[in-house]
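What follows is a single chain, given as structure tokens, in the form predicted alone.
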Amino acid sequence: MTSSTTAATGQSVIRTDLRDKLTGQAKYTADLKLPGMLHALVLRSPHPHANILSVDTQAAARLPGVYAIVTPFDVPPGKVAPDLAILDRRVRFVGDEVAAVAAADLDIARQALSLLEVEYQALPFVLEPEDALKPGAIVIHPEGNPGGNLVGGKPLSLERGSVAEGFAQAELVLEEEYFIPVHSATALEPRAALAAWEGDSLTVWKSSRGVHVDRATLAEALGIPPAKVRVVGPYLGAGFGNKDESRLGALAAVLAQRAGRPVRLEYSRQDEFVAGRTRHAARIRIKAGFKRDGSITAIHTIATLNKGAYLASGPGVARRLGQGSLYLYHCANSKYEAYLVYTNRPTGGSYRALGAPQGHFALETLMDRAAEALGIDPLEFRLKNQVRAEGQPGRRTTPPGQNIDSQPLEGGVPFSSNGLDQCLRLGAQAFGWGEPAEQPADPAKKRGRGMSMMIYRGGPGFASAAEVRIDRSGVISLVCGLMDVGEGATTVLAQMAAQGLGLDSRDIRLIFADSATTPNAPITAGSTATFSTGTAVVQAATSLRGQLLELAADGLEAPVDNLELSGGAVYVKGDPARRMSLAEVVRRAASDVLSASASVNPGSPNHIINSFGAHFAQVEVDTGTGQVRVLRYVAAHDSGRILNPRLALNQVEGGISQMLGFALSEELVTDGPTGITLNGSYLEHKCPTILDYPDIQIIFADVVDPIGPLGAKALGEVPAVGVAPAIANAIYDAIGVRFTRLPITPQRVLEALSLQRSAVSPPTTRSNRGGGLIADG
């Protein structure tokens, strides 16, 4: 056993999965093979909206090597989501699932798909929420949806104080509309599932954010007891909050049951772009009122989100989009309304930080405009107006003793910790804010600087559980149902367990992401793993530590409070020669295994737990080509105590790099007349590469959260939130154009510069109070 004399947390230990991934030993779902395994493919709809009248399978079924076919006319009646049947007799976007086949190999499966004869009844379709909400628009989900295409039948509406009173007090009112298009996650690993039956019991290995949630979903869809379903999460090739929310596992399971053999179903790259889950397109109108001294009197935000064909995580996205405008700035009067609308586009679902990047883009670019109109430096404006440690003005509405929502509306509740002021000051100092951007020799290239700040939920999520056990040979195991989605959760949780047991994290065996062998766990989402499951891990490790010390106290003939546990042994303080190994301690127990479990409902009844950040960007705009280069980037974050510095740096660098595409190049384009996705490939969906990544400097505020486990808060999604507004604000500083539409592509830059030079303001532009141009692309 490895001896350790230093704390297990706060160290940049190597990721638990790094060796397997670097050497190619890591097995992803698509790498798994079972004897007799078949390969499945899905037939997808060529229509954006249609009823399926019939599917003739006879020719395909006669093809040698075809073992199973499933259609909407013979599928089990269950659903994998409230509005998503295993297969449906109505298709709702180009690429929607029509039927599936399982065959001996992929070539035969492709041939079988070509032999399926489908009769469609084409229906009218709508691609834009504004059209879907018009009277007389065809209803995309007519059953169980009395509100037509508006999810829930009415908008989400949240208000603190009175925005009407706030605007009446304002001496300056600014209003703007922003548009953010569909954005694909483009993970390297497409979704995949492998299903196998043994009698009436099902095992599914799949791309997953939560094996226990997937087990419940599959059991419900297939109409079998959850005890008969096992879900295993192999290595995941990037989650980004985006896996799975699809029919994948259920289709593989039905095909495997009918074929009597294991079946693997893997999305192609084009399938992933078209039928995976995307970031929601959003049209956001934001209005804010100000006093001449820079204080904010009211913020009113109205967001219309393009849900696409199915619900997925739409309500969560809609809610999180508004949290910045509700809570980032000190303001007594704030209102947020969200319209979540079905259309015949590919489905919007979970994607890193959900709706927060869209909402913060609108909020932080408008606040930059306000600072300019008021004659206040953008940094000073934010230092003056940032939400304070005591939270928002107003009164608490959550009942006493009940945990405070980590996305609150109410006032009168303080934060558990708030390092936003530190982030602003430390980031500005490192960046050299206030110093003019050095201009290049080439007069066609202009440089500018911009910034943004952000707020994000701090980690409390659903009920979480963990078990820590040690056997008579001294093997220590950490057992969690959680799924590591690529962010390194297993590494950090192992460190947290090791901290409580005085061990090196490498001494801990990890048992994760298997619904048959681990306690119930939620999906890995909302940046909750470290806080929520981590709290359970710390409690379980602390409890096991107590048991070990109690047993050792008898053997060492010393009181518990005179014992120390470190380096895989218990010893007497001041007399380390009197010691027992952990294996020797366990052998004094009545059972072969000593264990401790903890189940927690994470959060706080007295505090809001949020993470914060401030980003600073320097860009160079080539006015001849329209190309924007991010030259330098400083990111300052408050995520509480940093438990693994290298992994934390990776999270921030990865979030910023990923969102460069969101800001500058990525947009999933749907053809208006046909509903067809036009750029479903890496070649056409312009993701940034390593050549596009800037120099990134990362700073962590000196904050230890008193409620978070070992002082930690959320980090995984937070860096994605502030990238687009920081870059957009820097572009304005460089060329005097405020963009209200993403991505800010070279073509849009050139068009805006042409309008600027012509000094003509067309309907899509408005004169800014600060003297620049506002372009909506």
Second form
Amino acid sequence: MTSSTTAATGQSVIRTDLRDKLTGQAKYTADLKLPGMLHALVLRSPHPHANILSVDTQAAARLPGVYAIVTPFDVPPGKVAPDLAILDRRVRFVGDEVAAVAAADLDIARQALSLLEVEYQALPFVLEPEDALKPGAIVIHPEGNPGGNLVGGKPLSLERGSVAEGFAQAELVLEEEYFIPVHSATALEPRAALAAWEGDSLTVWKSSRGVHVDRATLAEALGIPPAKVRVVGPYLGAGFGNKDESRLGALAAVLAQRAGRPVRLEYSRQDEFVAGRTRHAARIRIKAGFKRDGSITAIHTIATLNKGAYLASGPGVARRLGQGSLYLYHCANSKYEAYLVYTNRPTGGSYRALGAPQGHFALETLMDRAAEALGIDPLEFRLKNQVRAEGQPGRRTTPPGQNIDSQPLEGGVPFSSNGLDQCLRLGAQAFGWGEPAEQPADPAKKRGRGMSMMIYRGGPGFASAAEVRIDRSGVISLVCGLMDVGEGATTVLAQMAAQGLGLDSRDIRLIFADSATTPNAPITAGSTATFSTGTAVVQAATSLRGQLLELAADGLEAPVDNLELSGGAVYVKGDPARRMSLAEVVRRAASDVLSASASVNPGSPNHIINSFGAHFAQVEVDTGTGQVRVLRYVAAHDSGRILNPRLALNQVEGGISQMLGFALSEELVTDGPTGITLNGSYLEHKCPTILDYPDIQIIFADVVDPIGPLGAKALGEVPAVGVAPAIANAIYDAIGVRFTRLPITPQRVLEALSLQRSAVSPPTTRSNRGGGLIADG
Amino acid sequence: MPDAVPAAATTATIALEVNGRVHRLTVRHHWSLLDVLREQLDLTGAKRGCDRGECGACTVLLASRPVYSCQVLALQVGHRPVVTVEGLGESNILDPVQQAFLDNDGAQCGYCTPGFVMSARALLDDNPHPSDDEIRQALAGNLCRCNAYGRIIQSMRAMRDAAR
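Form predicted in complex with its partner chain structure, per the form predicted alone context:
Below is the entire complex, every chain and molecule, led by the chain shown above.
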């Protein structure tokens, strides 16, 4: 984009904040302390569904050291989300917030909680969508969703072409039901908030994925003008999209106001598991029609998602679950329906890639079955049927000039770039696809190989803004409302600004994530930061560069075209002795600070912007213990141009490893008779450790997106999308069992193997895989 | 610092050596070493990830051995010296472990990082040339939910290989 000699992007510069994180200097919300600060705790519901008739606070309030109590009977009436009050007189899952206290220390707060006397009127409860949809089922949100427990009163229904016609043309139809249970994101940092009032002005430091959105939410919930609220995002101990509600901040604010002192409120680990946000459980029925030549005539997917108690990001999750089946394979006739259903379970929310991993698990295991049934190699099948650069067949429905949704239904719109074919070929080559898995000497251990491919939104998100400015001493700042959620957005955005200004990214001062000092910004979500905010950063940097060159042109008596901006100075091309430092250039300006801002509505009116990937897994199944180990993994990704290779590598490796848990071990279990969630701990909801980490090889396709800033597209969530089906397909190759339910735990493997031994059709060898069983254990 | 103590709580005065400095502190009997480090000494490098010995984010060195500081009562420490992540390296020079993690991007969000650094330090003090398997075993008690394990292993290998 510039003729600068400094190529700040494309280099593995060190994370801007890594030194602070390594030395313990990085402050996360729970590390912050203010003079006179109190500690708060939340009382949680023991009932899955109940009305709160009263809360007697007298005994707790008399306890020395208790400064404030908030209950549903004295809380401000505002809401932090359409169906979520700060505190409600109805609780909707075991662990729902009932009341909160602020005390001089946690020991006192704990004692105070035990002295709160709550009178509950227990209500019937439902944990499964199927029960929640039955006529006469208790309605969980009678005010906001009065018709029943189906969110919005009707399912989402999207169709391109006609699946009825597509199935009429089919020579083979396959159908299967899949089930993916709840699992928890459980970031290592439990949610925390610290609130302090100064007169009628409130400041909240909190675990956040968007300080400006949190500010608006808190102002509305508390009934105060947004101008009186400041939200600051300290370092975030990761979120994976998950830290997306503001009840915590509002509770801390109310308590702090009542106590007249700052209040810090932290979730415990169990709170984080149960009252944080989970991935939505989904039951997915998918049916697809094929021609004998391997082409696909129709795909029809119906998903039922367990919303849990509150809406959170449910509609977005439901929509994204269907995108793979609507768009990953070239198919004229595709239909997607989704039922999003309230239940009395912990709330489903955003978790890395929203519904895409559930949807891809169903789609990519069914397509593996299809390839086998058609006698085509799974890679060949995908190479043949993958969506191509021209997009899907059909007609564009978006009005001319309007940006195309990066999660479209319509056909007739090409991709800005599509490296899926490259991902499939490069990944297969690196993996050695086609060669059989080498079997170990121990006959109890079976190895197998599987693959998957994936499609995901490519980065266009909400309207985004950035400012780049330089002061009279020549210091350049990048000012941005965005929150770095631990993935490294600040590092990459600094590189993008530096590229435009011919600087080293380390020379750029970063001002981020403070609603008082930065321009409005969306939440960091949907893998949009690099693309959407990055587009604004590049524009602002380019504009500031223009201003600097204009000023320098005067001083150096040379035309702008003949100037170079690099290394903190402007000089005349071919005559570098004629130069001015940036500080000297700024001093020629009329004002003390030169500034350039950009606001963008990211996207394209002519193209779909999507990211792609292909994954290849080799597993070993111990048929004695049921243990599945992933031995080797190759992931090829098209995320456009990679701006920081080492950070990108870390993110893709991490996304794959994180989703080993989704595939093999993580399930948040809620007890049917009581509604109590049983395993809110790392010991019982088993997340991958360093012992589980396989040999992972990452390949980035050689794609420079013509629309993405500096050629980049989305990356963050994409690697999470295709992990479970690649592993499930490899397990099938190893032992001949098709799992339709996650996670594939040792117990489920052993049960399936036992079923397989007692079945009539025993063959499990690769040459006769058609005899494989379907296990839904 | 707490400004009101429940009548039932029992306190004791202890001398606690942390990062080479001895602190005289009044602590309640049930307070963990992590409580005291974070709330009384303002050493917030050790993180509270679970408070029940599952995640390793609070790992510190106690008499040169890595421990979950949430599982050690402050009263149990006695004369044994404690080293936290803040005690590694010198004013502007990183400990080789920190330097290797910096050079190899051995972190993402950073919340688990002080714990990993301390476990890694303890391993290398014991065994400067650990095998890949020894590296994994030594770090298996530390969870990273970003799963930056690949880069953490790479950091450890780089350090081991440089020491050869």
